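Starting off, we have a lone chain in the form predicted alone, written out as structure tokens.
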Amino acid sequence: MSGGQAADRVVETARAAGLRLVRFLYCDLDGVVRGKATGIAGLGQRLQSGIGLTVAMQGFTLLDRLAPVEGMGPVGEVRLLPDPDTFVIAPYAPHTGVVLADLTTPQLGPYDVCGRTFLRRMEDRAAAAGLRVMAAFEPEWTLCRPADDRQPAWEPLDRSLCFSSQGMDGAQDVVDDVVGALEAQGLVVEQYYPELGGGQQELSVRHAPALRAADHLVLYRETVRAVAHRHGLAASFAPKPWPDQPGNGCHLHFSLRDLDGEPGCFADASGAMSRLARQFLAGVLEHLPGLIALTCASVNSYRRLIPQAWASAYRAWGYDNREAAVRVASPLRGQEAETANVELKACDASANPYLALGGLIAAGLDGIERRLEAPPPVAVDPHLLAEDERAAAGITRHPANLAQALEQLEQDRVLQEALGERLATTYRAVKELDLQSFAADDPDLEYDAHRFRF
């Protein structure tokens, strides 16, 4: 279907559904979903020409402070150009549709500070190698209720136990509405369970090609937050919403297929990883110290990445090792080749999913190009090993904070080249302003600022 035909289909569907507004959404460099909306009368035109947006927006932080980036001030404009294939009717907002957008130049050409464009470039790079990257983000989120005259103003919905049926019962009305809303938008729900923290939920959706997987996370976050709000509650995707509660990860699962969609290039019929898959995994491990600046992208992220919290604190991999940064998941019996996948645990929802997944692809492809070999898998909690044992096995701690991760990212030639100078420079400027904003070491400010931002 041509672009014009797809746009016509969106207009026809929107009018038939009685929509009044359609939101053009994008995810900024600080992981915040932003956008503008068009009235239905102008939808057809704006699907073709986009909506104007100040060029400064990609320099904004999660506190709405503008990073000092050359060319990102009050002068200049980009366009929010929607991808008609992402159009959905929002089940949680009356008479409203949603479409995900690229940031483009005013002439509708590629804009080098657009995360979605970056991920598309990395998909093209994988395709040139004969590969299609499949992925799924697996978000954890904390369902919160208003606190009674206390600070902070919100608290976890309950204190239920991990995987407990009581936790399911307490959240059932919200979760049922979330599932219905996701399915109405074409996202296939795979599993649901209450997680370890009070009010913490985990609900996974089916994998998709990389760009669609990142799109799905944006729609997922929008849906969960809005449904919770309609129940008088709030949903936090923050990496560490409270100091005394487990953090929220957004684990990134990935696998490789050939361009025809066949999974055999990643694992054989027994589920054993192929040499190509092991090289891709080795590339992810090689670049993980810098990649974490894209996947654990906030000041708050590094409160989660601590030993023995099942979040991963070490650069290591293993089979079903949930304390390793990279876990090779057990495939399903009878579907070994189709379900074999690898999970990056060092990832959370403060990340721009397009940057996180694009960076992962760049790292993995470098592993294939250089035929890297991963170190032996780790079959124990890495924290229980002596320091000399970890050193001998090539196991290192993650960066201790966002500043250290940014330094690693800046030193990573492969990731810098993949991002491109303009995107890499702007990303760093935004994150450095975050570091300055939270430099006072005021935990309350940090927790409050991050709790409901993502």
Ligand code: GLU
Contents of the next structure:
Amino acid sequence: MSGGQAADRVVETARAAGLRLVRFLYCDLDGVVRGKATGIAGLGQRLQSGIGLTVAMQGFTLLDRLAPVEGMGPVGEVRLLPDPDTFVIAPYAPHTGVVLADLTTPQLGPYDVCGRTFLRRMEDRAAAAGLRVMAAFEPEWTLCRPADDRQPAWEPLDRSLCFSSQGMDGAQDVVDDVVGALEAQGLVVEQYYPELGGGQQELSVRHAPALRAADHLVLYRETVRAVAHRHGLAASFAPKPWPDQPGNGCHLHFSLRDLDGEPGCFADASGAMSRLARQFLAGVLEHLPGLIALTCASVNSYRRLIPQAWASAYRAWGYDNREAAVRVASPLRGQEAETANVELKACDASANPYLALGGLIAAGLDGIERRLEAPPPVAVDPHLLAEDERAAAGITRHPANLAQALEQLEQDRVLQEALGERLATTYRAVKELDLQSFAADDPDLEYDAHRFRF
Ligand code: GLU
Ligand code: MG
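Now show me the form predicted in complex with the named molecule; what you just gave was the form predicted alone.
Every chain and every other molecule in the complex is listed next, the one we just looked at coming first.
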């Protein structure tokens, strides 16, 4: 279908559904979903020409402060240009549609500070190597209820136990609505369960080609937050919403297919990883210290990456090892090749999913290009090894904070080259401003600023 036909179809569907507004959404460099909505009368035209947006927006932080980036100020525009293939009717907002947008130049050409455009470019790179990257983000989130007269104003919904059916009962109305709303938007729900922390939920959705998987996470976050709100509750995707509660991961599962969608290049019929898969994994591990600045992207992220929280604190990989940054998930019996996949645990929902996934692809492809060998798998909790055992096995601790991760990203030539100069420097400027904003080491300020931002 041509772009014009796809746009016509969106207008037709929107009119037939009686929509009044359609939101053009994007995820900014600090992980915040933003956008503008068009009235229905102008929808057809704006699907073609986009909606204007100040060029400053990619310099904004999660506190709405503008980072000092050359050219990002009051003068100049970009366009929010929707991808009509992403259009959905929002089940959680009356008479409202959602479409995900690229940021483009005013002439509608590619804009080098757009995360979605970056991920497309990385998908093209993979395609040039004959590969399609499949992915799924697996978000955890904390369902919260108002805390009468106390600060903070919200508290975890319950104190239910991990996987407990009582936790399911307590959250069932919201979760049922979330599942219905996700499926109405074309996401396929895989599994649901309450997780370890009070009010913590995990609901996974089916994998998809990389760009689509990142789009899904944006739609997912929009949906969960809004549905919770309609129930008088709130959903936190913060990596660490409360000091005394487990963190929320947003593990990134990935595998490779050939361009016909066949999984044989990644795993054989027994589910064993191919040489190519191991090289890709080795690339991800090699670049992990810098990649983490993209996947664990907030100041708050580093409160989650501590030993023995099942979030990973070390650069290591292993089979079903939940303390390793990279876990090779065991495939399902009878569908071994199709279900073989690898999980990056060092990822959370404060990341811009397009940057996180694009960075992962760049890292993995570098592993393939250089035919990197992964170190031996680790079959124990790396934290229990002695320092010298870890050193001998090449197991290193993750960067301790966002500043250290940014430093690693800065030094990673492969990731810098993949991002391109303008995206890399703008990203750095935004994150540096966050570091400054939270430099006072006031934990309450930091938790409050992150708790409901993503
Ligand atoms: N909540 C853990 C994290 O922060 C993950 C627990 C698990 O699913 O194994 O990543
Ligand atoms: Mg989990």
